[in-house]
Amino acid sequence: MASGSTAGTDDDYEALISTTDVELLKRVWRNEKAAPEILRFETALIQRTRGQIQLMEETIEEFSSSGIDPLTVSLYQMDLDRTQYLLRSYLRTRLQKIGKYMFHISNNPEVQNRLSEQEKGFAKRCTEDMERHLEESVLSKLPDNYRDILKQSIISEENDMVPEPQLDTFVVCKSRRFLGPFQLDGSDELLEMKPDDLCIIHYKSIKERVQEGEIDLV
């Protein structure tokens, strides 16, 4: 009863492993190490991460207590760690990203959008913190119209005080199909990129096609 048990999990991890998640997942997380800016959270990818690690957990669990074989137990650990190092990766960079942009995050929506909701109130806590910090140790040894967060005086017309991420940034990226000719952010040039193409360019240039899971960074 336990070996059919065993065998119908076994059956249940080798048909989630044989998908294209974990894949997706080292693909997600390359282009965010990679990207200057903060990309879109994957929800649904995450989501499905999660729930493989833990059908992971349960078979090494269930197959370490049945006496499976220790090589076998430890390809299938081997593949959980590949896993838990991606995800973890993936949230890491992701929270770094909003600690040294937090400003620029907190005054654009389309840049909120991108975040889950955990992450929104990550980036609300640590702009509230840096204000409060901020505002305790300099701002109020301030005179008046330099105790802005955002500008350098009153006067400024901008928040140039916010650090922003810097999408003229030269990035190498990867075509995933066949692309073009686009023309290219502000020149009159013309790109064409054929699959797998590998190319060395400013990000800004490809930003939208990042976006759209039409190129890869590498």
Contents of the next structure:
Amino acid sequence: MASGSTAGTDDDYEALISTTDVELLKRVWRNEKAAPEILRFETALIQRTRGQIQLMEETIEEFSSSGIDPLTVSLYQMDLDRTQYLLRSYLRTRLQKIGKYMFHISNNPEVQNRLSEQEKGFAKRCTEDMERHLEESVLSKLPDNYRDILKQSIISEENDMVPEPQLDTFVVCKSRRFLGPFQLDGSDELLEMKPDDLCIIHYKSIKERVQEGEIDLV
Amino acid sequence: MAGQSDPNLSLFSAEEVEFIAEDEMVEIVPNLRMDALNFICVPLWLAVALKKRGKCTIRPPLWMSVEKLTQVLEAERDSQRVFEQLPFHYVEISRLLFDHARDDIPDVYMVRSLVEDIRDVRFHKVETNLETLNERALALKINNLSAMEVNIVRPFIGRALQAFYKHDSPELIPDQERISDRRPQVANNAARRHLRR
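Starting from the form predicted alone, produce the coordinates for the form predicted together with its partner chain.
Whole complex next, starting from this chain.
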């Protein structure tokens, strides 16, 4: 393929029509697992996946009761199991992150918008439970100035008791196509990436590109 | 349980890396009612499942031959810094095939020992190259590393680069000439002071 943006869009178009939902789910799952912070919830993809899983389950039931070769049935079942595993692992990884950074999330509307509706409810219940638990077991017994759940003491300027995701963790990533020189976070150096280059880099520097789908975390 | 790999070891467990590898395509020769000579491309997990039930034989991928692997091994040994092009999941694919389709691989013992040698040489190369890391790097490029190698090395590289980033930060040491003066410094709890101007 020659250079130029037309080749890029051809590539994209082909990739779009040939990527199945399962492959998309796999990619989204990998990114979510490797990223130090919670990423945007892929509502449409998850909804379609759920629909397809349900369809598969019904098909398998029909097959097994209509006497189709049990080998075929078990192969379909294996495929279904694999997809279900991806879905569950994706959701569980996100729940783990929510559990870890619940106060950071509840104070941060931008991050909160990345959650699905049910995750928002989960995060809310988590923070309420945790607050109540800490109040009853520890905070009520501390001297007056130290009772806040978010700040170490009254004189803290920021919420320093809130764990935040480490955005400058180093992550391993691969680009899907040529990425012209872009600036690395925190310095003037420029980096360019060819497809299939493996880079180890600050998550911060490539955060947006991961969300856009230009770079995959490995 | 899905999603419960131990984050202290590595983000992905070995099984999860294998799971990803199982979606790679391989050719099989089914010995079912289909035409015996039809080569079909299926995902690896499907091939292994069929093989376990005796319904097919698996054609080993082209890179898993004695000649190709010997070439790769020699090239790996010849170069200190470059990694040879190998399929991203070569470790997992070869492991699955050795475990389940040994009889489908010609010269399997030779192939197996070649793959293991390649793994050793590559890993040793990774280790020696990492030893040369001695300054703050914002990004590191290592091409042609495979999935399993990345997974094993990830926690160490992450923490090492992080430590360099933190401790070699120019904000702590405003003296720009420090690079020539790398004597070991006595540990001291105060913020670092510049030793010479």
